[in-house]
Amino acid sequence: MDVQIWTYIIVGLSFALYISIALWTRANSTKEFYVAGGGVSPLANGMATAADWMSAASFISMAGIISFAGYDGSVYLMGWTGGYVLLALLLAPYLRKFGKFTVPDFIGERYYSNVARTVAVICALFVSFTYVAGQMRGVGIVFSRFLEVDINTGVIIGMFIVLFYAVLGGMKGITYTQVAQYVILIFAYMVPAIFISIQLTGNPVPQLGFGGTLAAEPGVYLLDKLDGLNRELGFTEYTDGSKALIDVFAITFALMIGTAGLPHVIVRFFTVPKVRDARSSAGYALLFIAILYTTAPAIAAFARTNLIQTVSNQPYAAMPEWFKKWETTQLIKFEDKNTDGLIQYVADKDKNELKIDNDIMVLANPEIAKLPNWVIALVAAGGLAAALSTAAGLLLVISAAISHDLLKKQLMPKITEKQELLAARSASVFAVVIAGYFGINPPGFVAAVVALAFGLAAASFFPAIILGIFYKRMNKEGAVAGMVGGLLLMIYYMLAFKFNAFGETTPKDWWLGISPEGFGTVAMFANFFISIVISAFTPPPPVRVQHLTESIRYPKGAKAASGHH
């Protein structure tokens, strides 16, 4: 059977599974809609958290970025992994002990302020909409290549699928769907990695093959071979970096604290019965995430080696079928500048004839390595599972922010639970439509906006949550001033140095040599400083809030997650 038939079968079966789970786990109350009833087992929550965490960015893009950036790309690996560890150890158990539905709910209650809650809602909406637009775009790319429909049609198919199980099942439906999606995505990620590792190095464990020698050239290490190939074409050596050390540190740290403040992952820890379960599920999730994250550098190196050997200095007319099909999606572009019919893939921009999008490396990897068609289709199903699982988690954050934190907590406090549930489902529909629009019409600066979203999460949420847990003297004036100050500083830096809004800039103009992607670190420290200084000169929080802050640091006595107080 050809790739397309296999794709229809495997993707069709996976979608049928998701829809069946959604029907089986329909939510009947706000508690089931927001936190799956609070009774999810740690193992299931660990798998769901891993699927929620590993988006299209992790599945499709991360290995692609490392593949092209080499050593410099490792900042994403370190930042996203470190962010999860930070979240699991430093935030999740305490937030679970606090027992609220959402991050804005925590900030609103801890800082006894609707202004703080509203600032948190705005941050949650911005971060979530930015991410979900990227996920929908990822769905469109996979569909356009493997089902041979245009990207817009692919986005619309993805909208209907995610709408069905997110609106019907809420967090309850999303949780059990994400368990299935984790199994599919990790299987889809590992199978081609194992196949290619055996092909290239003779070792079935990709992580060992990555550091091993080549099967075709005994005694030659894979990374030495890759360094040599990069050198011959004028690229920086694969194992060498070009970024300044301070920028590497700043970007890694900004990604860590930004991802630790992501609301769609934090909310997953409210779905387990006890604080101990939150810790256990964090451990399970770390194990499940590590399987993919330790494999990504190997896939990146395998893909880069195979790609260079397949296309470099080869006749364009002799390119395999996968090359032509990716050309139709515009994600591979060839321009024969010297009209010799050969593909010149080199670092020199004036001579380079080939442009390859980072995002296709994982998807195209099995085809480049000439793996069986069912493996290629499996990777498509895995990419869709990763994108849809994260999109569903983000949609829930958006709907909870609107229905719970804005309507129930502020604008219409007297609405019944049934009306709130209806509002949550309506907000999900609204969010899917907006996400679909941005998926179909992505702004030209999507990548920049994603970096801004990380910076905003780092500059706003992280200090407010940490100080809210560990500093009982922290008051609402300090928290609001810190969040607003951190946000404004981050926005200014992005406007000035990413979008050149105040005149043309170069990397030489960066403050302390830190890029806009890493500036979230500086903005976070500014937030901490402003928060602590302002709170020192304003009245302390009420005594009940100080007692509450002390109590959440002790593991006993946690109650079920609640939207009421």
Given for the second form:
Amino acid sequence: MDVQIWTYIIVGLSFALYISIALWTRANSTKEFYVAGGGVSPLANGMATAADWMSAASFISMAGIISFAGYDGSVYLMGWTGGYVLLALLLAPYLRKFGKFTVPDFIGERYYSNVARTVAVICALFVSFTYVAGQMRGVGIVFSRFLEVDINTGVIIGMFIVLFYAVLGGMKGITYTQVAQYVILIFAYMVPAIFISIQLTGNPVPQLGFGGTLAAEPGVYLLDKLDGLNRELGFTEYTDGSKALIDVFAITFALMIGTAGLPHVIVRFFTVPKVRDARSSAGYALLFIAILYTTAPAIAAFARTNLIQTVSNQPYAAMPEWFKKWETTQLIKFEDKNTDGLIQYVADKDKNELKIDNDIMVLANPEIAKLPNWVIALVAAGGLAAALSTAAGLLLVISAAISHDLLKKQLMPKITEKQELLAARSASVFAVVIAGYFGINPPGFVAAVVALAFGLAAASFFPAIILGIFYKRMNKEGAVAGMVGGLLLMIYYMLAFKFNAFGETTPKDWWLGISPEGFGTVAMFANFFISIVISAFTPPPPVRVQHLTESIRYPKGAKAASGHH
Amino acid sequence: MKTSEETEHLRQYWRRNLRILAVLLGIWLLVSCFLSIFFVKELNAYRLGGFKLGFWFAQQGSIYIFLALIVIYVRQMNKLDKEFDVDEK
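Switching conditions: you have the form predicted alone, so give me the form predicted in complex with the partner chain.
All chains and molecules follow, beginning with the one already shown.
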């Protein structure tokens, strides 16, 4: 059977599965809608968090980026896993004990202020919308490549699917759908990785094959071979970075802290029954994420070795079928500058004849390794699962921020549970439409901003939550000033150095040599500093709040998450 | 209101909790910041099979260690909760 039919079958089956789960687990109360009723097992929550967390970028782009960046790609690996240590140790158990529905809810209660709550809502919307726009675009791209429909049609199909299970099922529907999506995406990621590892190194475990010797050249380690190939072509050695260490550090930490500050990840810890479960579900989440994240660098190294050996100095006429096929999508471009009919792939820009998009590495992998057609279809289904699960999680944060934190808690406190549920559903419809709009008309900066969404999360939420738990004296004045200050500083730096809004800039102009992607680390420290200084000069929080802060430190007496007190 | 004895008991629990956090986060910082970033060149002089050591920490080792840290944390805290009788029944 050809790839097309296989793709329709496998993608169709996976969508049917998501929709049946949504029908079966639809939410009937706000508690089910916001926190899945609070009865999710830590294992299921770990899987759902992993799927929620791993987006189209993790699935499709990350291995490709690492493949070209080598050591420098480590920032994503460490950044996006190290954040879970912070989540497990510093946030999850305390937020679970606190037991509310949303992150702005915590900020609003802990800082006894609707101003703080509103600032948190704005931060949550800002982070979630920038992030979700990228996901919807990802859905469109995967559809257009594998189902050969228009990108816009792809986005619209994706919108309907997400709409269906996010609106109907709320957090409850999303959670169990995400469990299914995790299983599909990890299977789709691992199958080609295992095959390629066997072909290249004879070891079925990609994590080990990565450090093993080549099947074709016994005694030669894969990474040494790759370093050598890179060196010959004028690139930096694969295992050696070309970024400044200070910037590697800043980016890694911005990603870690951003991960721990992303509202759609934090909110998952409200869905488990006990404080103990919140701790262990962060562990399960990282375990499930680590399976993909330790495989990605292996795929990256395999793909780069394969690529160089297949194309470098080879006649263009002899290129395999996948090369020609991806040329038609413009993701591979060959221009024979010296008209010798051979492909020169070198670091020198003037002599290089080949341009390759990062995304090829995962998407074309099965074809490069000559795997059967059903594996290619499976990768399509996996990419869609990754994009849809993340989009759904973000939409829920947006709808909860609007219906719970703006309407119920501020504008219309008298609305009934039923009305709030209706508002939550309407808000998610509204959010899907906006996300779809950005998916169809992506503002040029979407791709750039997705990475920066982490910087924004790091600059705004993280310090407010940490101080709210660990510093009893922390008051509302400090927290609000810190969040606003951190966010503004981050936005200023992005505008100035990423979008050149105040005149052209070069990396030489960066403060301390830190790139806009890494600046979240600096903005976070600024937030901590502003918060602590301002709170020292303003009155301490009320005694009631001090008791609240104290009580979240002890697991005993944790009640199920609730919107009331 | 809690008696002062109870307060002292809880304060001790919190102090022990913070100590566990300090140790685990110290390892977290050491692995990610120093072994994988600032001393990567020095460590790359050593090897772990086909991997240069610093590179291995950055792309594989750090992730395994992060996972181990959470597992240890969960175990330690469950024990501590029981010891201080603040666990959920």
